[in-house]
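This document starts with one chain, in the form predicted on its own, laid out as structure tokens.
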Amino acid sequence: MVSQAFNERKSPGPEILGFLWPAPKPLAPFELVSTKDETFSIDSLKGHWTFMFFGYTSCPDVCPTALTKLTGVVKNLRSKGADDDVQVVFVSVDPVRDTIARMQQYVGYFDKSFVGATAALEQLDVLTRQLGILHERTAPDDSGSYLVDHTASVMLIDPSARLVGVFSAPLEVESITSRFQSMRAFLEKQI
């Protein structure tokens, strides 16, 4: 009996793109500051849904685009009743600019229940390696300017503080809605 419930659980599941199953990944402790002035740690995933996406808030172009699309989906989510425990949150894989204060403002910007999150690069790296997002600081140019290549993909994190799904580029607010819901759904059911 317990071998049948355990093979009907790890059931090779829906195909969904970019759905981590029947292998989600159980994160291990970390530790960021939020923007709500409070420690942002692995207890802050527990009971929601996250849609996680890492960045800076001086890039130009990748991240205004993809919080621009997660906001989309929050919107849609929120027009069907299904966002109550939903959180997005955006961590800055540049603390030497990116203070509490600018983050705050900047992810308020797209959605005022977004969080910012970060921490010193040792801190960072402990989440960062468990998701396998790559950032690197580009060399500054004669100002002092500098980019930072990071990882585009959003990650989907469940109530457990697992990672079950990982949304690719080109990110469409539709596409993300609809596959967060399957998961969602199959997932729910697992339990």
Second form
Amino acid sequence: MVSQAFNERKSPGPEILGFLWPAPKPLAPFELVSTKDETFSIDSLKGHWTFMFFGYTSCPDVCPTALTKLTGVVKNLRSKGADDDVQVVFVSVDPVRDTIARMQQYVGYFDKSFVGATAALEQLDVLTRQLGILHERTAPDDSGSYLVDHTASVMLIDPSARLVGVFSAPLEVESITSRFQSMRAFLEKQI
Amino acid sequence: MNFNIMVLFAGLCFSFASNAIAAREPSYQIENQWVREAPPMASMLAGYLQIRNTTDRAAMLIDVSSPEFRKVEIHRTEVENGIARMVRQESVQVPANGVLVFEPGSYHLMLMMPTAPLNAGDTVSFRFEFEGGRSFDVIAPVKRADSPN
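Mind pulling up the form predicted together with its partner chain next to the form predicted on its own we just looked at?
Full assembly next; the chain just shown is listed first.
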């Protein structure tokens, strides 16, 4: 009886690339500094579907490409009236150079609704470790400038603050939009 | 008189035609070049293009420079096990009778420290230098990348 109820709750779910069902990962508390409110914490995730991408503002190719794709996803959802509880968060893994003022200009360029967040590495890694995000600075060049290698996937976190999906590179607007909508439709039926 | 005009016209046609043929002589062409507009505070931008090599020998691009940037490097984004890293390329080879594409998420020009702010509608001059002494000057428009699918 119990196992039947359990099976019902954890139904196999649809086959969607990047969907973490039936094992979504509940997140533990973390705290970042945000461009929107003072902090971005686990409470900022609750009640929203969050697309989270990790990068840095001195990244000329991967990060602007990912954020441009996410503006496309948001536009798609907006056109369907399905963006109300959706947020896009860009988390900098380069807190030494990426001040909040800098992040504000950066994320605002892509979409006024995008949130930028970061924290000192120790705090940042409370979140990155939970999401399986890796980031590593490369050796600085003669002018002291460095790059940061980082995970290039977009994480999807549900309104209960669980990691439910991972969209891997190369990111495609239509594919992310439709996979997100399928994941969301399924999860909303599970409650 | 009419005949003379016709001869002159025919001569002009021939001259245009031979110019067109000259343009198609085996060579290297830089095509579809553009610079991605970046947020106002950005000190790093990226440039994209394709290089067409219509010769029977591989071409080796060894340097790119621009008066609009203090430093230009050739990079390639590589994603391995989900991790993106940019790898500097000392040179890149364009295959004989082939095309090498610089595009988001792959080969790109890493454009560092712009000498002045660049916005969509501005242009950037580049000099591409190939092994063997050939060099090509091109002008690239700065464009906003609007959510390509």
